[in-house]
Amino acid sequence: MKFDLKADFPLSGSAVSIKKEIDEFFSDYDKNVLNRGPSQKRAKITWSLCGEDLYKLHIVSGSNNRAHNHLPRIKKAWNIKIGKKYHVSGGKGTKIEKYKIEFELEKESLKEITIPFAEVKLKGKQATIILKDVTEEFLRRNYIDRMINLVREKVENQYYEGKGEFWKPIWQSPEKKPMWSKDPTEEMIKLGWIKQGPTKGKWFYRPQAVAILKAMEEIAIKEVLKPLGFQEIIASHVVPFDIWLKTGHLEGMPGEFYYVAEPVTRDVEKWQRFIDLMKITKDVSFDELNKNLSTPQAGICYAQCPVIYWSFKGKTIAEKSLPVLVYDNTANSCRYESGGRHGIERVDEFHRIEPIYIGTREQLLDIRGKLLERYQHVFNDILDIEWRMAWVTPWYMKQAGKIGDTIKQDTGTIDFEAYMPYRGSRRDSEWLEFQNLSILGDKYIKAFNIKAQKSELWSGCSGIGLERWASAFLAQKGLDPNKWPPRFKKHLKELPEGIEFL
């Protein structure tokens, strides 16, 4: 790597009379600070006086001695050695005229890329970032390292874009004869059990459909979570951006969130014109509305886990409380699916239970095993569906050797998929991912600085989507309660009559 920095270093007074002393200062800094100790590449600083009170600095360095790190050090050393003695301070308002950073990539870029704040040039495996007219504060905030990493990430991503997930089967249930091959969503619409919601990707569930979803909720809690000792909590479902920044959600999927905008004020006078326009036009003036809305700084729940982790932020958990087993069951999760919506199984608003587990590596592996047993019991013995399990990992992680070959691996995600007869044959159709189970290592533990008295902590989650469970069940078992498995009917003895429309 090569760091080539040109900067303006302003002074508080004239340097003409002490130029010799300043030359000695920079020469000494070059020898005893910039080039002190072993280095793969010798660094170099050159300086020149421009007018009476401005020095032009040029610092060239390698990866072990990054040029921008020296600006605050020079400023500090200057004010100790020059400022105090000659009453001429330096470095206030330092401005970077140009900063060129060259570094090697693992692979050649397949196309041009762009990043904020800089020009990016690519030639073979060589990348160059050029910044102009940025402040010293910009450099101090560690943006440079993040920009280098972003270029590398964008190039790496080009090699797995469109390849989807790495998918490795683990286990599959025996084939089971479906009761029908119709789309349950379409049939429930015809029966009046559900109605498409007032906005895209939402549904209105009438009593019959609600009874099915509530049965799934009861099964999940009574047959999976309670036997394992999970305790219910209630989390806020408006999530501030700083939480999503820590979990990585905000940079990973900003196009999938529903954002929350707070009113700027409750003052009736401020809202009067908006109200008056609405009374006259019987319509919403969005231009007027926007005047009284703040810029969003939060979003609606995407998954419950980020806020649950936030609740443990900076806490030290007593050993006797490990493992922590909690779940939230109150959220309406919202995700903007755009063109990917279908039926009640792929929606913008859905209902899910989110179990979170925090403990030692050994405790989490034990919990995963017990959760697998409970899920198998539910899907085999109660719902009696045809399903399978698979390791799923982004393709680039597989290429990097971050995916194991068996269920014995520690971290990662297991997907549970159900055969959907209305989509076609078992072999050729897409199965529905209706459940997952993850161990995430210390990713969120470190992000929120969660500790234990003695142990090293890991965490995991296993979101239970009620619509997904219902879709998998109804696609195979149909809508006739007489054909539903006996053990499921213990949780839903009969469907309500519902509402008859004339």
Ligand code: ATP
The other form holds:
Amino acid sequence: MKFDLKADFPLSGSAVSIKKEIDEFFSDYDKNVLNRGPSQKRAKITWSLCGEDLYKLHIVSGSNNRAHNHLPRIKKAWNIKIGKKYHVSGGKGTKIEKYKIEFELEKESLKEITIPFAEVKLKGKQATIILKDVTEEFLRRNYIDRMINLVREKVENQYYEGKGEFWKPIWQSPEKKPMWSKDPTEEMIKLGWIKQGPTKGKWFYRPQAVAILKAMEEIAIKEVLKPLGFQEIIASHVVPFDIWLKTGHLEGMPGEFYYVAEPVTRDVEKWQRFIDLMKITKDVSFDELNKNLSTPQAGICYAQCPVIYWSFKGKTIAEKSLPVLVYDNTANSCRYESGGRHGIERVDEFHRIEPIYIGTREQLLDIRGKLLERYQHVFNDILDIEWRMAWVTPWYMKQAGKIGDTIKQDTGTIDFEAYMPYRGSRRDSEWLEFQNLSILGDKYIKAFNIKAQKSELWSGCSGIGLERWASAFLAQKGLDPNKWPPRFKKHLKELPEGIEFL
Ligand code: ATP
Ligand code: ZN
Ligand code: MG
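Hand over the structure of the form predicted together with the named molecule; the form predicted alone is what we had up.
Next comes the full complex, and the chain you just saw is listed first.
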């Protein structure tokens, strides 16, 4: 690594009469601060006076002694040695004219990349970033290290692009003969059980469909969560950005959120023109609306776990409360699925139960085992569906570069997938992920600074998508309750009559 920095170091007065002392000051800094210790720690400074009151500095350093870290130190030393004595302070408004950073990549870059604030040049394994006209504030904020990491991450990701998700089968149920091969969404629309919602990817569920979703909910709670001791909590649907910044969701999928904008004010006066325009035009004036809306600082729930982790932020959990087993069954999840939307399977607004667990590694491996057992009981004995489980790599592990076989099976995500007969053959069609189960190590524990009295904590969560459970079940079992498995019918004795339309 090589850091090559050219900076303007302004003085508050003329340097001409004290040039000798200043030269001494810089050579002293060069000799006693920069040029000390092992070779990889050494750096070099050169300086030249430009006019009367500006020094041009040039600092070149290796990885362990970053050039930019010296600017505040030089300023401090200057003001002790020169400033006080000769009444010429230095370094106020220091400007970085050019900063060139060269570093080695783990793998050769496959194509050009760009990052904000700097020009990036890649040649084989060699990366160079060049910054121009940077303020001291910028350097203080640790942006440089993050920019270097971003370049590394982008090059690393070039090797995974288009490779598809990591997917490793774990278990598969026996084949089960489907009752039909129709798309349940289409058929439920025809029967009037559901209706396409007022906006994209949303649905209006009528009593028959609600009864099915409620049966799924009851099964999840009574057959999985309650027997394992999970307690219900209620999380907020509105997630402020600082929470998603901590979990990484905001950098992971900014294009999938539904953003929430607060009004600037509730002062009726300020809204008057908006109201008047509406009264006349019977339409919404978006120009007028925009004046009264603030920029979003939050989004609608994407998954419940971030807010649940936030609720433990900075807390020390008593040993006797471990493992913490809680679930949210209230917050709807919204995701902008765009071109991927399909039926009630891939929607922009869905109903999900999310259990989360916090405890020691052993406790979490134990709870995973128990959850898997209960889930198997539900899908084999109650829903009686054809399904399978596979290890997959979620984006946040990908980000960390822990991909492929290097994934430790203590942590990671298991996807549960169901065969969807209407999509084609078992072999060639895409199965539907209807839920997942993760152990995420200490990622979120660290992010929210959650502690125990003595134990090292890990956490994990599982997303039970009610629309997905229902889709998987109905795609295999059809819409005729007489053909549904008897143990499922214990949770849904009969379908409500619904509403007849003329
Ligand atoms: P997919 O790969 O299908 O988009 P995902 O990996 O984005 O799913 P997760 O973030 O892991 O999904 O969410 C966990 C669970 O939430 C899924 O297993 C599923 O049950 C449910 N879910 C996610 N997205 C949707 C959606 N658009 N519509 C309905 N349910 C969903
Ligand atoms: Zn989660
Ligand atoms: Mg998704």
